[in-house]
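Only one chain is shown below, in structure tokens, and it's the form predicted alone.
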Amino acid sequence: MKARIIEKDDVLKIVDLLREKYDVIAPFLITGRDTYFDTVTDSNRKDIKLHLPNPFYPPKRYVFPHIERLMRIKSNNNNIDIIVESDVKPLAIFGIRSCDLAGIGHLDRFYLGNAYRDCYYEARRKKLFLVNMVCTEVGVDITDDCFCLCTDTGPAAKELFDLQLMDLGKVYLVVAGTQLGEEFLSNPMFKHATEKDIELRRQILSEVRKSFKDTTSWFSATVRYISRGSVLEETWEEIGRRCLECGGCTYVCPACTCFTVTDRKIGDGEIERMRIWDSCALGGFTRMAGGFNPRKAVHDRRNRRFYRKLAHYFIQRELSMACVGCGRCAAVCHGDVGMPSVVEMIRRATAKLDAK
């Protein structure tokens, strides 16, 4: 991989270059913890922030939209016309964190990694350019909710990016991860990196890794407990009692893939088919025809959620846990049953059982 450096005053020129070919999405800060991804325009370009708390609403929505029209179906004189949505514009996400990048990698394996490929997801993914930002600012980029070290997804991504930016203090180190990224680095504003720059990168990452709060060191044990079905029923019931069934944990998760499909009338003889994110936390998620719900109890749905994310079968199939260590679920959960808390609850309860 090619490595270059760029002056801090010039870093937004990368955005300008991207905008020549792509619609560009970047992170912005309002105040405090209120951060978001949005489209870059001439008026807001100067407000882009690279060091800020990771926005709660994950950028996965730009490749897997929250609400997406799949097709329109028109009836005319007993003829049926099906119009498939296919207008996808090239898009670049500037400043995507390593955890969110890993989330897109998980979606890649889920939607494109098996015999049946999702054509809607594939069309967006092929036109996506990703500029990863390495997290280095403790208390800003990295908070107590972050646990990407435990999922091996950060603070610096190892793959999936076209370009990667890392703050070295006075300059940014820019690394290309794809041929497309390497072509981008041919611009004269990028200067060759030295061995001193590469060594500084290693030193900064070594220090940054020491700053993470150790809350999920029992991840591997929890995978084992869940995979072999040895988690106590009373533990799942306690998790279920805490859950408010709001769905927040799934809607902010970069690796959740669940959706529902619905048709709705939009005109005389015309309907549209929509795909909408769905959540295993919601009571209607597993409700079947006739109203029967095999997972009516809250704790049974919580059981399924964490089994889906951590069981060996799914890890083997998709080559990773369906968790990227971003900490969003912990931050938004009012009942304190985000991933770190659940891992700790399962560890404690099962350790007591093993000790008997």
Second form
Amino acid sequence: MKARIIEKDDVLKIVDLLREKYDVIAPFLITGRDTYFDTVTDSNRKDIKLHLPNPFYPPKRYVFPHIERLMRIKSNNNNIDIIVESDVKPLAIFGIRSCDLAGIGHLDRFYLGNAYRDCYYEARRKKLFLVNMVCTEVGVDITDDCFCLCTDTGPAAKELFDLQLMDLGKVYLVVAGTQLGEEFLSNPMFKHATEKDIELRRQILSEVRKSFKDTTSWFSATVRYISRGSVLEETWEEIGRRCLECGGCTYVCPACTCFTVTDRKIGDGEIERMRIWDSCALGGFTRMAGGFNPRKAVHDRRNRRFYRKLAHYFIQRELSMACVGCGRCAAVCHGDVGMPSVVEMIRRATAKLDAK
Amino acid sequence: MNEVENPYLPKIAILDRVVDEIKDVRTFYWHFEDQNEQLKFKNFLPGQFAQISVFGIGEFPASLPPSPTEEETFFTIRTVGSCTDAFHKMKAGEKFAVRGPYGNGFKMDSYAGKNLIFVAGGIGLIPLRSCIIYALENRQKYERIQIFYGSRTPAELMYTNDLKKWGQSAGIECYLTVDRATDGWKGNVGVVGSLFKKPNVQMAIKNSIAFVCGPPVMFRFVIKDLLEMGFNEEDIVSTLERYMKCGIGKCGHCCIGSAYVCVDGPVFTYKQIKKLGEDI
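Having seen the form predicted alone, could you give me the form predicted together with the partner chain?
Everything in the complex follows now, all chains and molecules, and the chain you saw is the first one.
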């Protein structure tokens, strides 16, 4: 392994180096659990934090923006011009967590891997440089909601990063995952890592893995129950009763892909066609013109959400569950029907049935 | 971005003329401004659909009622919401935009050597018209062709010119019915299923494919009748309608069970529909 080390005081030099070529996004702390990703500027550079709870608003939006213009349409005397503009700048995300990285991997396979390629996603993705930060500080990086161990997406990502950083106590260990990352490591500020550093990485990760909360998520049983359709209607009803239909779980999810498209007027004879994140938790998600809605009840919508995320059919299609174990849905859900709770509810109720 | 194909980019189309079909339903004849787009589009399959853009209002999915063997391209649209209302207000010569064709379509080739049974209710004839015309153009490929079509009143029968032709042609059996007889209607009165057991009807059941499209209530009853008569679930095919934004399997709105209706459908066998587990 061509691992390098960098002194703790020098780690932000990576950001400086990146800023020569990229707009750089990094995590910041307001206070306590309140954290966010933002663009690095000269004035906020010193406030970048590498150890902090993962921001609720996921960095997914830098490849799949919350609101994005698809095209502008100019009409003039029955003459219609459709204008597609691309102003995608190279972007680096410094300090993206392993779960969010797995989320981008899922989006890659979904938006670029099926019959049609999403060119808007592709344009952003191609210019993205990812610096992964391994979660090592229990209680800070890793909260009670985290369950990446169960989704096999963390705490240290195995792929998709250009560079990976890990805190070894006195220094950061830096590993390249791509050719681009490799080239980056040729900078003299990176020193060669020793066998000892690698051994320390192994030890720390081993300890970190043991410190996840006991009540982790039992996906395999639930994937099986959902895939074969043996989850009881009453379990879905219970999940539905607890859902407040706020859509929060979908907006914080690094693996959710749904969007709606809407036209809006922006000037004289000019409109823009926008795409905006949408949520299957909301009642209007499947309502057709004329009012017919094939999914009426809340529990029906929840059923579809978890089926879409966990059914074997889709796991085969996208090569991963549409869950990366970040725990955001668990943290934001007012009704405690985030992914880990739902997995647990389904497993318990259905296992009981199996035992009979 | 233009060098990569943009699947969301609609192509400009020009409305040629508009024909009233029935109340709230009109047929819009159109062509692409760019002749190459027109040629590309004409490779569509019966049962596929397209996304129509009315700029400033939005985009909506619509079935393709013409057969690819026909010269003209057209849509038949009912006013049900803001987009279709705006589309209905358009006049000949005006421009809009179209993307597509999308979806799997009916596997017309694989039905060669079989009897084709078309069962339609109301505007359910729109997607089936494409298959019927296609089958008639390729008449020698198929055995018997039977059409069962019902509407609420005689005034709500669609594509009356086609119906007249089908009623008079040799090699097609076309049976019509209405729920309520008005305007001196002399034909059958009753739901579509009531036609199946009429003494003058010899319904082909063995070696047959049944195409069923219509309102949910009609669908449920017709399916029940067909199954009782001995049809296999996999020999009954239909098209599903869902709210859609993209048509290319990305936006997520039409995802039911393990299918995205836009790419895995909209044509499904009844066996598949049952498994998807949602109302038709």
